[in-house]
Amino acid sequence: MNFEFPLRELPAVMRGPRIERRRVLIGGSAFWGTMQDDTTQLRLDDGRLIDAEQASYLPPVTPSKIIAVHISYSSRSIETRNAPKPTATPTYFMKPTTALNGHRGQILKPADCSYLNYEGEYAVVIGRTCRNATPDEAWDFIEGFCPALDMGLQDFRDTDQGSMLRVKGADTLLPIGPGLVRGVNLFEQTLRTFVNGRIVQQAHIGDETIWGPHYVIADIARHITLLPGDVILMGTPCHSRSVDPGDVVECEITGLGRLMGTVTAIEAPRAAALNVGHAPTDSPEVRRVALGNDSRVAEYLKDNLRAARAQRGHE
């Protein structure tokens, strides 16, 4: 069988005409909407009109599981594995649904962590019941994409690489957003990370796509039920790096929209000074993920993350 693009026909949930639905919150209620054609204007399902621009954002998504790719770009996997494949078939983790963020959200950075990367991806989200599916019919089982910022803590690389757990699932470590889009062609668009204004990562996704998510869902789905609202996170493309307090971080997939996080400083854990758990650590193996290999990025990623991190007085 074949999974290679371009794809043979386009699946309905990327026919036209796109359609973007937003969750936000207002008096303490959260309501669903759906954004107005060419406007900044968001119809509440109640009739309502609001400006999204000063909408207050909560994740656009209700999942039971949160299932995340290691590594499905082309360029994530030459930088980490010198090769265009990483593995011969994908390889997953979980985030837990409290990781969950939304846009224009707060990242929060412990004192005691000292490697926070910012990862930008496309978010895929279940729309019905999904088990023992072909990669075909996977497609009929998604309500549609988001972007999404899979931020991690690399400090606990060295005892969580197994599960990733606390690399990737503390509290605020996934914004996703603003919206839930369909009806765009995934694999036209380009997906960019920015910190302050300038651009760390860029791929075009049908260029750099390893595993589409048709063969994701496919695959998960052998074993593992997928319900409606699920995510799975589809990976990174390369020039993954670590970014402070007050740095924004966004992630940009034209078609679908911009999602925006500002990384915050809070103290370190009550319980870190009574010596509970693994500390965070600064090895050579949480050096070598969280800074990457710059040998294998192209030199404007790496100039933009200087200046980015210059105009925040880092350097």
Contents of the next structure:
There are 4 protein chains.
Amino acid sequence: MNFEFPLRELPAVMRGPRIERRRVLIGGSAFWGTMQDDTTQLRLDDGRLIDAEQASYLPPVTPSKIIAVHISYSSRSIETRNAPKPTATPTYFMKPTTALNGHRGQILKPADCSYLNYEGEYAVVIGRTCRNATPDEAWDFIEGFCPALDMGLQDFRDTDQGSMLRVKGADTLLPIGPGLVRGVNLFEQTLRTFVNGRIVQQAHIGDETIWGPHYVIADIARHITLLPGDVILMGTPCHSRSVDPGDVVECEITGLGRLMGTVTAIEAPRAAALNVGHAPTDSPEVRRVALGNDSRVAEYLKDNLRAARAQRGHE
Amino acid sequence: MNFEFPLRELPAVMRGPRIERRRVLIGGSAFWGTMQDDTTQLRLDDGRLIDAEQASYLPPVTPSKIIAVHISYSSRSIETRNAPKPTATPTYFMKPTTALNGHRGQILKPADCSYLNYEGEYAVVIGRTCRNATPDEAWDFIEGFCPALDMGLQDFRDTDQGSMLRVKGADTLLPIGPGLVRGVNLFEQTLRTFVNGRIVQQAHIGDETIWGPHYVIADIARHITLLPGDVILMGTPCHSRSVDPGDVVECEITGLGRLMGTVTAIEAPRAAALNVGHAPTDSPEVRRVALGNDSRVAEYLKDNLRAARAQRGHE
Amino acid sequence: MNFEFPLRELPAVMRGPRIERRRVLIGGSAFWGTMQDDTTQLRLDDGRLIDAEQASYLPPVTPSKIIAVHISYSSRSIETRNAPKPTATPTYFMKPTTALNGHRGQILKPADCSYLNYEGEYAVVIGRTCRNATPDEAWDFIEGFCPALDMGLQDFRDTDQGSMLRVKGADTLLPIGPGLVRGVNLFEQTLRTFVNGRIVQQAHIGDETIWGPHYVIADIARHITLLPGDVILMGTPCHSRSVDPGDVVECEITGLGRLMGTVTAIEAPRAAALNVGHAPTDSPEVRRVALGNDSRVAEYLKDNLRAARAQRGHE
Amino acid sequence: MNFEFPLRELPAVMRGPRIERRRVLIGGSAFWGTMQDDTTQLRLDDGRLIDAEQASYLPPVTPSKIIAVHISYSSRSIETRNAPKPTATPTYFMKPTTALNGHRGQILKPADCSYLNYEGEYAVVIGRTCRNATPDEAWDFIEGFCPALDMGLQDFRDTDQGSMLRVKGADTLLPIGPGLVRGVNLFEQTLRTFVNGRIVQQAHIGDETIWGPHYVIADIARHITLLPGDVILMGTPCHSRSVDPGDVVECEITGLGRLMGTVTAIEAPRAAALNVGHAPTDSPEVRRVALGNDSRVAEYLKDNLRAARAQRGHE
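Since the structure above is the form predicted alone, I would like to see how the form predicted in complex with another copy of the chain looks, so please show that one next.
Full assembly next; the chain just shown is listed first.
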């Protein structure tokens, strides 16, 4: 966490009671509802009580824009850079809204791509128009939080000069949900990503996040107006890796919920046969990002995270 | 048909080839696709071929407004009025966009209501911003056509002084689809509504429609800007009747497709227990509209429609 | 006020501090800002301080639907009905979103129309998705309030069978603003409409409104989902009358602000020359509504309103 | 131009007659209109004829996303790279829709920034949902073309790792218009950028563009669905340079129109005083891009462009 902007008191959006809103498709209509305390039933606003496990989910957000933090976890910073020190300030990229996907969505992997990586994250959803706020004020503009999977086709890492439009922007590459949650202290939660039920990423948000959402909102809103519904993806911890068709990817954040998606093969685009555009590439740099650098991460985890956790244990 | 504005040539939107676009939810993402010639398979734009029968449908439209013609079929005009002559010009009401529903949707009937009526119709979808057009020009602003069911809770006929907000505006009361079709000569098509598989409404659009979509668009656009995606519901023929939970209602229009919805019971709204708002009413006027006037329609059908059909047969 | 649902405590949206948000166009970009205490300056969110009098205003709302109460003032009820008793429950109609207009807008009057009537109103803006709420709960779904002018082309009163699509739905017929206000006790405010600076309508909202916004929201949301940004127009007091090109119409609500529009002539639509659609009509019924019934209102005002005001004076 | 995808015939969107649609704010309402042949008058859809020079313009587009080509002119490729050869395929970044600005807009330059650069471009506007198209098919998905200014705060070039979110994404940094044009052969047009009336960029689109819009659409739509209204910015020729408050920047494209914006100073964001986020930076790399490399460009222009123009002269 960025210690220059400590919380003086818990912001309203993180104080209870916990409220989780979900949006489902029944027949051909979308309905909003509120999760019941037992977390197995969804009370639709029209009074119907449905089994949350059986529902067909839509994204619980309708943003005008989606902005993502490149790196906001110390473990990810270590893993992806040569220097052991994170950058002094966060950096960002955008995902198009056509990438949105809901809980239990299909995450499409074209036949000519090899490296589709998961990144478990939490998303911040904007509630009110925000421009030119300080970090202290920024909390008031947050509607709530969602689990999210910022999926990426790393085969396109060599192109787009850092914007990652094709790495991160393809249709279906942003599962988000199942619900939009407020009334939970985000900084006490733990994020875990699962592939086929096995934990592949894990981070305590309070211990390991470099910048809080209040800092990020204040940073972006220096120059860019955030509108109600806009989504900010808060970065992923270390151990983003590639998955294959048939794999089930989940992002669980305690207090927020568990989001699931299934990797699904589609054929290569028709324009690929005409050699249109940058071809998916299998380079050393692509492999380095797609397949990761376990030794460096292991070193870091051993030294730093245990210390952080020990410190928290003593607070 | 309004004979003051005959077609000089078939407009482009009614000339072939026939193209049907549908929008489906797979996992948590919406995808557009084009129906294949055999009408059993939908080719998604990303290349996947899916079974059209198994798909989960979204409305194929995202209008900013929905305007409906009160009466545009001579048989309906006869049925609902004392005078045998239709009004000289069409009249309209609005449905909120929250009423939209897709193919195979649930059509909600609250427990405190008794008379949920079907009205099979065709919908016109606007393709380009339109204001101040003549009937001749109006064709160029049409994107395509869809089957639709303009459902109504006739229990609220006694209130809202003719706007029908609560009769026609409740959530789910506008199933539309399965697809958006262009390249079909609308005036050669036949509309049929089915309840549990039995034909309950039938009309030949060219013979029995009083006003064509070009006339209606020119009429509305005298004062109101129509935006891309806006929907105009073109009225229903005679024999709108009430249906009950469990009933399957379908509107089939040859050339356009067959739309289905299922009547589904929900509990009465919570505010009903507090006596908030106009209570659903079972009055003679409500019954007259909900249950219809078969003798008058029978008389009309015998005399007029057979003549019209005979005349068409000789053209 | 509907006495079955008294306020137990002042809802948050009516408690201070007062906040007024406005949206302006500068060059080709829209900007939000907050009015400063002196009410002559608008602080844009990007830090600029501009003269509120010189700004170019956009509507401070972007609704998916606009629902209007037919009659919600006792004086208007008396004026427009034969019975001295208002209807037992409110009734509604819709206006299309293309009718939206901002502060200092031009209110268009086509050359073939004679009776463009003003109706000063307050609008309620929805802040959160609302369905199936009780009146007590409904307050939490309100974002704020705006002055509004529900203008109507009474020449079309004879058509549309009560939906008033063409009376109330034409482009520009809903000036709203200048701002969206929260933190003001609506029930202590007075609404006044001015034509060319002369008061033509006046009503104390707390004394003369029949139904509060909480009741109306609970009523509509029995069957219809209200979405963030949706607008409800709360009806006008007596003395709606016709205005002519060049007239300046204003609706001032103490605590909320003063909205202005100018009646502007445009030519008749091109389709009028082809006799498309219901022609503007000058009938006794049209004149009755457009020009009003002063004697009945005078009677009512003498007997009832003075009593209400006297009673308030003694509270 | 990419010669692998030559035009077999002029696409419909580039065949006459020329139609230019503009969107203006009058009072508080937006109106669409069509430019008259003399180019000094705009015929609003409601029939009014207004002086195009006096109008208040809104962007003629409402995109769900904006995608920009990094480099699509050979002169710009030479200027910004070490290698004399352009990249083999186009690369892209996104601009948020909050950056949109209209003709005669104010282009905001914060007090803590030094290098606000112009980039004159043409924009392509999508007319129909597009995914998985070939370059040949892609033309059918284009609605029309607009002049645009892809403004950038180069002070943030050192951050965001290539996404350029803060360089290109700030509010007001995308003036576009004055209108949306179809019916013009884009490849025969010349783009010129002016600062205070002096030509600062010039390029013949057919001669100097590396990739046509059909290629770019086919490339992006391999993985990303383009929706109606989406905007693609097609890159700028050489000589992007910094401008200062008070400067008037224009982009004129023959056949499309002349777009104007004025650089306007605003104060630094409030969070800057708290050192939130990456500070605007004045580094050698920033200066290299902001101030340009004239000697390399001069060399290129001398050798290559004259040859291209000569060749065209002989065709």
